[in-house]
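Here you get one chain, nothing else, as structure tokens; it is the form predicted on its own.
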Amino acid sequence: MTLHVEASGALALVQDAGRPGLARLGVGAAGAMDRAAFSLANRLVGNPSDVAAIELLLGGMRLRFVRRTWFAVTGAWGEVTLDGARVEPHTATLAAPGAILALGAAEHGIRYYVAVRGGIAVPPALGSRSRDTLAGLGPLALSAGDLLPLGPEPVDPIPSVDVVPIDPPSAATAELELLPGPRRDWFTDGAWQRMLGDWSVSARSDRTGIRLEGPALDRIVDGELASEGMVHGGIQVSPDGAPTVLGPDHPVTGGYPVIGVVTDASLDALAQLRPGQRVRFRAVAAR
């Protein structure tokens, strides 16, 4: 069984749960940026929660089904249709042979997830089918004309769920939990307080990192930092005082000081932040 890509949209990537545990080899984890939306899409079609799906930025994709196939769309909300009929978000839908799934521009959030029963079965690289956009590892971004193989029929049936009560990603100010970073003491107390204020998401954001626009963060220590290990959610501050929240495709090491680290519970929200959206951080204690 295959899935035909008739139009790929802005950026369509195959993503699964990633390849964690290889940082010692210089290989990042990658994987779906909105883990909750990715996992939900798989569960809705009876897949194991970690098999490969499509992560689509902004919209503009068209997929043609060869056989009767169950699929689900989660994450961003926009106009999603199957042969012109509206498809409900967070709902398992059965596509007939030859049916066209079209994902319009995202109106809420920014990343769609499309799971197909059986999963996307492209060849894995280092144990994962995820695309790492920084390292150039894993399957290439999808293009019109690609044929995507699907995996075998899962053991689990389609869950008997009518409605999944999840609201669309909000355009309001996103509040994210923040822990002090390992180089918090390189910054002034005023910089930490500004870090806990309001920021705006830059258009210069991607899976490598979400760049924030706002006041410059002043440092106490002006010297160079030897490269050290980086984590998803770490907030690096570049020499111009601008913070960047590291995404799933972040480099495994870095030389900019990390003032704070976004908690694991807040990471998925980063995936759906739109350029210009406001962000506010709230300091929390380590759990």
Given for the second form:
Amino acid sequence: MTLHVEASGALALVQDAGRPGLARLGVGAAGAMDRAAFSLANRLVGNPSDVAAIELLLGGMRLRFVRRTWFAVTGAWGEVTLDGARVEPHTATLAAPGAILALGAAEHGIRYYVAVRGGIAVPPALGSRSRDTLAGLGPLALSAGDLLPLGPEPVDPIPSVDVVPIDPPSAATAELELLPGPRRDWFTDGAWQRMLGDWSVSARSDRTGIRLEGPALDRIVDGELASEGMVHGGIQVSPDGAPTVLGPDHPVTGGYPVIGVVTDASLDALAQLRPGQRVRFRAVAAR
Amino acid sequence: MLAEYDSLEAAMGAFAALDAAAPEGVIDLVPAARTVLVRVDPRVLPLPAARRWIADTAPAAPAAADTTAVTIPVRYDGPDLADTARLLGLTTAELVERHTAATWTSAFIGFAPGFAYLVATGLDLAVPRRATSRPRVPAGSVALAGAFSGVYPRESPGGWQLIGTTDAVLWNEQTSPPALLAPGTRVRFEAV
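Could you switch over to the form predicted in complex with the partner chain, since the one displayed so far is the form predicted on its own?
The next block holds the full complex; its first chain is the one shown before.
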């Protein structure tokens, strides 16, 4: 059982639930950036929720099925077709042998997830099939001509739900929850208030980090920070005062102070932010 | 949660003690120069309990000097060996002698998978980084910076002073653990 990549689009990566627990060895977790969309895609085709799927940035991908195969597309919304017929998002769809799935430009959100029944069964690295774009670990980004092996038929049948009623990712100002970070006290109160204000997502954003454009955040403590452990969702501030929200492929340690940490509940939304989209943060207390 | 300590030694001792008695729900411990990052699953280990565990854990004493050490064979042929010795007011032979006589400990890993920051107690080196970093440092380069020694696990950019080369494999995805010098590992360098 294989899947042919006829066109890979902007950036198509194999991702699963990642490889947490190796940060002490310098290896980050990586894994699907929009975890909810990723696990939903798997559940729709009866897979365990953590098997490898394709994370496609922006669109422009074409996949050809060799056998009858169930698949589902979640995350970003755009024009998705199977042999020219529209494919409903969040719906298990059966592809006939030779059928071509085409994912057009994402119109809502920015990352599609394509799960196929059985999962993408490329060889794992350190216990995971996730590509870590910073460390260069795991399966290479997909390119035209790749043949992707599929895993064995899962135990569970295709679930009987017809459509999962989930709205497309919103283009409105995203409101994300923010905890004070370990170096909140390196910044002025004014900087913290500005952090909670409005930001614009930079086009220079990727799985390593989402850069935010807006006012500079001024520090009280100058001097250098000894490198320390970083987390997905941590907002590190570079010496010029610009914040970056760390993504799943973030460096394991870093030397820029972390002013705040986006809560786990808000992380998935980060994956679907489009360049230029507005973002605002809401301070929450640690639970 | 980020636990903070006064010194590298304290952070190393705390990491060793926390790692030796990690309760269920701890996903990862990431030691660094003055901190240990503790990642927990709050559904298994609630944050207040995790905080209490961290506060109540006494740092472990440094491992005894006779603890088994990984030996790394080194050809002291690095392009910065002579400059580094001169910066320290030593002959190259003296620098090699100090580097091989010391017992090093992997304090933490940073910068790249498997790149261990090694420290040696009693060895008082303060090596400045290179003014301009190299775009390409070959895998197996043995290097110094500040009080640390390190070995590049794979080719990468780098600003450390290169004093030698080794054929030792620092990083292998097929072995467990993949890093030869996981934090807490003791290391000796041997001139070949």
